[in-house]
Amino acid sequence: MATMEVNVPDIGDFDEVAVIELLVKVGDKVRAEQSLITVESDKASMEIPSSHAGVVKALQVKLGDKVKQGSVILLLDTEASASEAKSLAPAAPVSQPAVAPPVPAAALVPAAAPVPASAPVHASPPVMAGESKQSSGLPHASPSVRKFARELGVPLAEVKGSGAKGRISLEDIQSFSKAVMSGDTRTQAQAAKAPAGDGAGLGLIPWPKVDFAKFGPIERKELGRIQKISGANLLRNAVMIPAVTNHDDADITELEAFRVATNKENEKSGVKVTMLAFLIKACVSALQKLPQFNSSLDGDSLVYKQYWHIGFAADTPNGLMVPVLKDADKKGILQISAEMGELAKKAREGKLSPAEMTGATFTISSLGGIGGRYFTPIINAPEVAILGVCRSTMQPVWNGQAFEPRLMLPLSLTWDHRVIDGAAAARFNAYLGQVLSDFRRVML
């Protein structure tokens, strides 16, 4: 056997993360793409996995340590055996959404048609047993909770967590400070206690316990580490941003001829254009026309971007995931559709990269060809709306002298009233209508 250095791989934009869970020891055999440590900087967490399988000979980091790329994680004893080496195939990966974030509402992406490639995550990584926060004396919180603390000037280390292994939930923070404001420290006590998502941080009736068991026959399963983690954010942002949603519908009919010409002039290219391309592409041009719908608010400004980065969210077997699309506005329908196609496939394989779920300015969740008229999406903050968009039916529309046939899609626009008005965003949702019918207009 061979001695080898697993490094930490490329992990975009982050020159050092802090280390917070160790997910292996010496001596366990660890196969690749196997998850080694978890690591987290103030706006993602991710988990880096191994290069090679083998066995555990050193590990040298730590809970706590700072790492970047390139810094050894451990050392590694690589199987020589191809019957060993086939025993440690890699299992499917799943990518770790970092960002918070926030993830909209389920949407799905049709199958064809969103962190390095590098970072995948196992499924179902093996915990080391014993380990907490008070073993490293660093606070167990995800990125979404770290901020919140920030924004409440609430100190972590003095938060008690109520969730697995010591985690502060965004209801320990909310607890905690309501019980400092309020100076009374027997409801201190009981926030510590408090189970995470219980509402007891917001003042509401304790959450229903209740044994479902004496009803009937049950089953049991955990939450995915993805629905853990967007599970915060999607608290975070439906709770904290006063949200409205405008439903409209948009005359597709030719828009709908047009892709199904164009995806047969173009077989022998392998790029399969779909609906969502033309809708990333129109809501730039609506964008560009309403750019405070393109925002982001920062305290008490309103940050203005000169760039147009179009978050899809896509269903994956492992959980739902929001690669964006980045300089949508310098892109064609068909370079747009490949693009989304690349990142469609790396979701579902768990080889998103942090750099490619991040970034977005704006949000289209699609639920594709599945059904369903309208829902509400939630907004992926930091942005300031999301875009819901369900199956296309065929109607009878009235155009002045008969009703023909039309296919209209259904559009669902969640907007942040902080920053948007009504007149706003029905002008949004008009003008997008407008797009769809005759997108000759996006040159315009």
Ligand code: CAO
The other form holds:
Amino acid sequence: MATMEVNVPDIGDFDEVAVIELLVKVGDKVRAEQSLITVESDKASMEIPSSHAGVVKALQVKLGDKVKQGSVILLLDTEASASEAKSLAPAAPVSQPAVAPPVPAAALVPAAAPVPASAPVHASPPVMAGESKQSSGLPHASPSVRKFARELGVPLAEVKGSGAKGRISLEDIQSFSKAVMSGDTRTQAQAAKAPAGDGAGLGLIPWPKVDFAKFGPIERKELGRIQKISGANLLRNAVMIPAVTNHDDADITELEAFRVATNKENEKSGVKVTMLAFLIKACVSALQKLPQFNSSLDGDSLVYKQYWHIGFAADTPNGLMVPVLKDADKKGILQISAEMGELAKKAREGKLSPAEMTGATFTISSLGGIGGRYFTPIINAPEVAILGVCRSTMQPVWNGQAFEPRLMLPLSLTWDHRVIDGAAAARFNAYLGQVLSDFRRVML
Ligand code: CAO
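Could you please show the structure of the form predicted together with this ligand, as a counterpart to the form predicted alone just displayed?
And the full complex, kicking off with our chain again.
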């Protein structure tokens, strides 16, 4: 058995490219031309195949490393006896369509490890391998599509790609997953044959194809990177979670008066206390009282988290982001307000780190600064609930003797019915309402 280096082959015009995915690990047996790593430049992502067969002895690169032609990827124990150990000319990298530089997992991306996500594939890529499988035997799919399939537990080998040369797209994975969830084997088979995203996997009529330009002038704009990433996550969460939304109102008359007074007192501190800071604190109290709301499903078990990290949706020029306020249970309203302000600023400037966007146990989406009455937020999986908040309004509220003007805050709690039942959801909202109407309850 001989040890040899496997190097980055000629990858065209790129000086240095970043390693965004490791496709093998030490001890893996690889075939000649099997993809070893994925690299990404500002123009394209490419899978670098092995020039030889053998067993991986040591990886010489890690995620984020910059490599160029000649860089050592790994050391391979070549199998002298194996027929595939024959030396081949360096295999060509498999290109994928142009993608922007990697961004950390963004809006409504699950709290799992940050993904150096590539945009979903829309164009026909200049792939260099054969029909529906790569020469490595793996189905054609970009790293982001493979990651999405892994997250959903979809076996890529069973998905029929609708793209050029059988390339599997995000929409193919979604169609396959929807068909499997419908439990109809006939539909599953259809899903494999159906063109991507046409709804045929669910037995639905195809998505309407309209030549909008026929009816008037139009402008076409590509979706932003974050929109694409969050769109895929939102779709998965909307389709896969049996979600129910309960609406309620909380009387925040006294709390708002206290907030305004606090801001007056702290005028010089530069920290503005917003209703969202109180909501974060109140939600932590509700999550502690009803811990199933702070859990995640893991197969047949429920993981109860002993920490309270609250994500909050932030509207940014790049799209929806969800910064995470860590250990909200240990922080006071002023600290929460200050940290939230910093996180929201970073979100708007596109400067959030992956660590600042992951690990949430519950999310709040507040449209209170904008308006509206109620809405149905989509759960940020693997969390099991999300609170939507709209603008508070003065309402006539019956106090037993007369109508009184009270400042009412509309709450919309969406919850995963696999984990939570309607009674618990009603209790959550009712308790939240009690806390918000008399914040001293947080201390009880
Ligand atoms: N009712 C009435 N007024 C409210 C309110 C509520 N529920 N919540 C906030 N306000 C007021 C604030 O008091 C503030 O008023 P002043 O300027 O007079 O003091 C104003 O609205 C603006 O508040 P804000 O939005 O800047 O602050 P916030 O803490 O409420 O929110 C943030 C911060 C980052 C959540 C918010 O800026 C944001 O991005 N919201 C949008 C979230 C979103 O897009 N959700 C949808 C997700 S699903 O697509």
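Under this definition, the rigid core comprises the largest set of C-alpha atoms superposing within 1.5 Å between the forms. Residue numbers count along the first chain shown, from 1. Only a predicted model underlies this, so the values are computations on that prediction, with no experimental measurement involved.
For S437, the Cα coordinates differ by under 2 angstroms between the two forms after the core has been superposed.
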